[in-house]
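Shown here is one chain on its own, the form predicted alone, set out as structure tokens.
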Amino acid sequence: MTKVIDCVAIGEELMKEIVKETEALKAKGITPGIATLLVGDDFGANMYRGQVEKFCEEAGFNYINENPAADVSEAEVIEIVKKLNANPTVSGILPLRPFPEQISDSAVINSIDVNKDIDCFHPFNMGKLAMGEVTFPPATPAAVIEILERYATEEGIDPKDFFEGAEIVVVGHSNIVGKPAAYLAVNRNATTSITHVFTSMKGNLAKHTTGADILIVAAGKADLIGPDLVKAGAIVIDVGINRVKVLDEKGEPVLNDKGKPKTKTVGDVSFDAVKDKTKAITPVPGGVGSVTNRMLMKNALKACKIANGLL
């Protein structure tokens, strides 16, 4: 019988662990802190900022938001980052993108102290990740691995044995999720493949995905993965978050009371069609995203310990 992995419960358990660890640090006179950097008022970035602030409050972290106007110069943003680098109450710095066109992502990211780079944006930390060295893993890929490790433990399997030699296929090769997820898997001695849009264009996607014991999908395309692309008994982790129109039985958009099409959130995997073919699967919504921000906070705790000589 298929197990729908309860990622919300995993996220809640993680938060309890984070609160406990934060209280232990506070007993030593140390408080972790996160600073977000939001340039302008991008709606999506501000939504994420609000979530980070909420979780910081819940865990007892310090929280700072630097929010310069959209017309700020790149040099001024770099100065803000330098100020945060020097601030002892800030354990981790989280730049919220997109930035306005006059500000280079790389210029900002490269100015962040590598020991405060809690979402592994800096090339130094990404290089360490690729080499299998200890670093701050990006929050979303780290959430994927956390979910799989806790799933294995619940099934009575040592996570080390669970990963070693497993055929893991990642669908999507972004620098944010796909590539680092593959690094994290191969660093655990999984047999790891990365597929992407060009794999599909050559007609080779199914060849890879149908051989996967564990399929991690992070392509950003709604309903990309149907049952024909999944091996029976596979474990499927759906990272995708897509807004799509709600359709009626005739395939026509369903309208709300304002006459506009209703929308819903779906993943990259056709959940209902795929679910019964799998051994375990994560839902969307209520899936990987429920764990992601907690992994960011775990990284901030780690950064705080490094800054205070506890690691």
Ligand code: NAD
Second form
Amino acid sequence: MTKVIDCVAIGEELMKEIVKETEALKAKGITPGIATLLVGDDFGANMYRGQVEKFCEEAGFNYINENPAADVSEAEVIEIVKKLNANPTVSGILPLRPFPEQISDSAVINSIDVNKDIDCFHPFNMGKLAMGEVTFPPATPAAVIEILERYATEEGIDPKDFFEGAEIVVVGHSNIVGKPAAYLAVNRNATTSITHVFTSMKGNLAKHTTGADILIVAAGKADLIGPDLVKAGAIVIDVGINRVKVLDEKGEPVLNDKGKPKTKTVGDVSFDAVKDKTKAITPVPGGVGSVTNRMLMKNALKACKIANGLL
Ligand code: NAD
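Would you mind generating the form predicted together with nicotinamide-adenine-dinucleotide (NAD) now that we have the form predicted alone?
Everything in the complex follows now, all chains and molecules, and the chain you saw is the first one.
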């Protein structure tokens, strides 16, 4: 019987734990805080910023947003980062990309204090992640691991035994999801492979994915993973978020009141077709995304403790 993992419940559980820890820190006169850095007014980045602000409010964190105009210079943005580095009310700094083209991502990221780099963007923290000495596991891959660990525990399996020697295949090799997810898995002694668009182009994707006990998919391609790419009894974690048109039985787009095609959010896995072949699967929406921001907040709590000599 397939288990559809309730990631929303995991997110809520994590939030309760975060609120409890925050209250304990506040009792000591310490308040964790997150600063976002949004340059200009990119729609997606601003939506993400709003979510971070909401979660900070819920948890009782300090929250500030630095929002220079889109034509700001790189040097000015770096000055803002330096100011945030020196601000004791800011435990963690989250740069929200994309940046305008005159600003190099790496110049900004490299100027963040490594002890405030709560999404593990800085090469120092990425290096530590690769070496298995993780301070801040990046939020999205950390959410994947948290979901798997909680699933294992619920199934009565020690998470350590769950990962050791498990065949884990990651689809996607980006620096923010695919590669760090693979590092977190191999750090837990899973036998880990990374596949990507070039694996697909050579026609080799199924060869890898059908060997996976745990398949982690982060490609950003709706319906990339059908049942033919999944081993029977696998655990499938779908990180992908895609907006697609809603189609009727004839495959025609369904229109909304304004005569525009209706859209919906789906993952990279063809959920309905794949679900019954799996032992466990995460849905989209209501999947990994429900846990990601909470992992960021856990990292901010850790950064706050480090800054206050509590870790
Ligand atoms: P990205 O575009 O940086 O990387 C996509 C990766 O998928 C690349 O490594 C590419 O090689 C691979 N890929 C693309 N087409 C492929 C194919 N046909 N076969 C195999 N591999 C293929 O994207 P990203 O930032 O890593 O994000 C991946 C997905 O995860 C996106 O849908 C994104 O929206 C989603 N995401 C979700 C969360 C969350 O919290 N749930 C957080 C971040 C990203």
